[in-house]
Every structure is written in C-alpha cells, then in structure tokens.
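Just one chain follows, in the form predicted on its own, and it is written as structure tokens.
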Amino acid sequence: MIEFENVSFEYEKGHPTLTDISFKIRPGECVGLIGANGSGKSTLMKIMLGLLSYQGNVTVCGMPVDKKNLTEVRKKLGFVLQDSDSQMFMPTIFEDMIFGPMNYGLSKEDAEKKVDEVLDCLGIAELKHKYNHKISGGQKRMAAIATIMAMEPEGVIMDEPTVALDPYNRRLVMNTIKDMDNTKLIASHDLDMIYDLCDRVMLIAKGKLVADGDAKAVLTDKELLEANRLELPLALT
C-alpha cells in the first residue's frame, strides 16, 4: 500500500534528515516505527502525506505522492496526530467527525449515518455531542481516531497514540487500534504498545533505516536497541 524507494530529505542543505530509505508496507499490515528523538520518524510520516518535498519515489496505493495526487493520497491515508487538540478543531465531536465525510462529497444524512456507525463500532456513542474542551485526554484521543475512521481511509498513520494517557485509557486506545482492519503505521516511543500491537517494526536512526523485520525479533534485540538509544520493552525486562 505504501512504498518508499531510495527516499532522502534534508531541511538544511548538506544536513540530511533521511538518507536512502526504502521499504514497502502491504495492505492490512500493522507496522511500528521506532527510533530516538530526532531520528526522522516525523519527517518520514510527513513525506507520506505530501507535506514535504523529497528525493526518490513514494507511492500510496500505486499513486506517486506529488501535488497532482495529494487529494487522493490524503483520502487513502488518515493521520492521527500526537496532540489531539491540534486535530479536533470544531466545538463538538459530531461537528469534527462530520466535517471530513461531507468535505469528501457525502450528503449530511449519509455523513451522519457514517458518524453513528463509527461511534458505535468504537463504543463511544455517548461522546457524539460532547464538547471537545469538556472531555478527558483519553476520550479526546478516541474521538480523534473516530474522526479519521469516519473518512474510511485505507491506511492510518498514528503519531504517539498512547502518549500521556493513564493506564486505563492507554489500554482503551490500544484495544481500539487492535480492532481496526486498516493498514496501520504507528510511530511511538511506547515499545510495550508496539510489541503488543505490531507484526513488524522499522527502526530509524540518524535518518537511516537500520532494522526492518518481525516485531518480536527487533524488540527483543537488546544490543540493537541500546546501540540506537532505545531500551527493551518493560514487559521483557
């Protein structure tokens, strides 16, 4: 579904942020993207969404990620931001959720039906008419996921979906992600969450893809993780 071929990027000339990155993510995969701060994870996700120009080739569902295809690419890929407040910009959950489907051409009636289906599926129907500023952090993270799911993307990119959540809400969000059928790319420092959810892990360090393989194999390799400023998941220590 997503393919990078020899992709490089630099914010400042002569100081590469990503260097010669190549990988493929197949439909239905759940892939963890890990790496220390500043390794290039966020840059890689922005490139997928066409937010940055780059060298090399990137395709989403066979479409080159370029200006001509940006609208279609962003229909295929939903992006759940780390900061839910940056994503939820309407007064209520319902208004946020209905905005995307209607913007993509659904009637108000069909969009509202889709909103109700997603809320019921996620078990958060009670949030429909809640105000964004009056719900908890965990509820807001669930609502942010619901907002993306209402647009029916084929793939979902998530940036630190469990950050700053208490244990109950963290587990709630993890269970929601686990039940999603979409192709998923999850960038996180929460290696226990990645270990629980992902079949495959890509490790980026200093802008290079240094490991890409079975999640358990990568996340149990203490020497590899420590060499790249990461530690074993707590469940394995």
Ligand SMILES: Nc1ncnc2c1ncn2[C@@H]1O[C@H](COP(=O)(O)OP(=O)(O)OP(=O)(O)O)[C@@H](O)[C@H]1O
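In this text, the rigid core denotes the largest set of C-alpha atoms whose superposition between the two forms falls within 1.5 Å. In this text the structure is predicted, and so the values were computed from the model without any measurement. Numbering follows the first chain given and starts at 1. Compared with the form predicted in complex with the ligand:
Core-superposed comparison between these two forms: the C-alpha position of E95 differs by no less than 2 Å. Relative to the superposed core, L106 undergoes a Cα shift of 2 Å or more between these two forms. Put the two forms on the same core and the Cα of E154 is off by less than 2 Å between these two forms.
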The other form holds:
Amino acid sequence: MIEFENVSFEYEKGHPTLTDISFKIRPGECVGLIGANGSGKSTLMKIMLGLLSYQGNVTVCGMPVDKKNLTEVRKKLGFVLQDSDSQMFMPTIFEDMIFGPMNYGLSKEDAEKKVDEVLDCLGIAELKHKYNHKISGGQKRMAAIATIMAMEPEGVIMDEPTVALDPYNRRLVMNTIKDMDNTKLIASHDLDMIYDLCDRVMLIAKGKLVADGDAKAVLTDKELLEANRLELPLALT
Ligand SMILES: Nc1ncnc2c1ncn2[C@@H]1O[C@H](COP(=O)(O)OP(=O)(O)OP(=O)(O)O)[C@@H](O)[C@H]1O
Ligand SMILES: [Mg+2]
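Let's see the other form, the form predicted in complex with the ligand, since the form predicted on its own is already up.
Whole complex next, starting from this chain.
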C-alpha cells in the first residue's frame, strides 16, 4: 500500500534530514513511527503525502508520489498533521468534513448524514458549525480526526493524533483508531498508545531507520529505546 525505496531528503543542502529510508506497509497494517524530537517523523509523513520533493522512490497503492498523481494519492490517504491548524481548509468544521464524502460521490444529504454519524461517534456534535479558528487545540485535533473518518480513506497517516487531548478523548481516539480497518501509520511519543494500537513499529533516529519490526519486540527493547532518547511504555515497566 505504501512503499519507500532508498528515500533521502534534505531541507538545506548538505544537511540530510532523511537518509536512505526503505520500507513497505501492507494493506491493513497498523504501524507506529517513533523517534526523538527532530528525528524526521513528520518529514517522512509529509513526503508520503507529496508535500516535499525527495530523492528515491515513494509509491502509494502502486502510484508514484509525484505532482501528476497528487490528487489520486490524497484520495487514498487521509491525514492528521502535527499542526492541525494547517490542515483545515474551510471556515467551519462541517464544511471541512463534508468535502471528503461529497468528493467521493455521496449526495449532499448522505454526506451530511455521514458527517453527523462521525461527530456523534467522537462525541463532538456541538462542534459541527463552529469556526476552525475559534475552538481549542484539543478540539481541533478531534475535528481533524473526524474529518478523515468522514472521508473513509484506504490509508490514514496520523502525526501525534492524541497530543493535546484530555485522558477521556485520548482513550476515545485510541478506540476509534482501533475500530478503523484502514491501513494506518501513526507517529507519536505516546509509546503506550503505540503499544496498544500497533502491530509493527519503525524507529527513526537522526533521519535513519534504525529498527523496524514487531511492536512488542521494539517496545520492550530498553537498550534500543534509551539509546534513542525514548523509554519503555509505562505498561511495560
Ligand atoms: N521546514 C523546515 N525547514 C528546515 N528544517 C526543518 C523544517 N522542518 C523540520 N526541519 C528539521 O528537520 C528535522 C526533522 O524534523 P521533523 O519535524 O521531521 O522531526 P520529528 O521527528 O517530527 O520531531 P517531533 O518529534 O519534534 O515532531 C529537524 O532537525 C528539524 O529541525
Ligand atoms: Mg513531528
């Protein structure tokens, strides 16, 4: 579903941000992406979404991620960026959310039904007609997640989905993610969440993929985690 082959990237010439990254994510997998601040997680996700131009090969559902395929790639992948402010395009939550399902051919009526279902499921029906710039950080996060759920993409790319959420909403979002059967890639410092949700974990350090394997194997490897500025999930201590 998503394939990186020898991918490298630098924001500034001579300062590599990602170096020679290769991996494959198969349909239905739920993969965690972990690593210290500045290790390159968000950059990797932006490359996958065609937001940055890179060296090497990246494909989504067999399509190379390039300018020509961008619209098709974005139909396949729903995303929650680290900074939710930069991903809401319309003034209100409702307008943002209805865009996806209408784009996929639902009538306005059915699309609104879908939007209402998702809002109810996340317990945020009261945000429906609120303005994106007039809600709290955690509410923005919930709205961003609601927007990709309404869209029902084949794959979801989530950069820190639970950051800024209160414990109740964190749990709600985790359960929601668990129930989604799309292919998932989740970047987070919340290693307990990653442990709970993911079958596989990729660890990135200074732009290099230093581990890629069974979630339990990676997340119980204290030495590996500590060498990379991470700690064992609380559930495993
Ligand atoms: N727009 C940019 N221009 C130049 N350098 C950037 C830019 N965005 C990020 N970087 C640098 O690229 C490196 C990787 O950043 P990235 O945001 O991918 O890290 P991250 O793993 O997502 O970190 P965090 O855990 O803090 O979210 C960092 O050294 C960062 O300073
Ligand atoms: Mg990041």
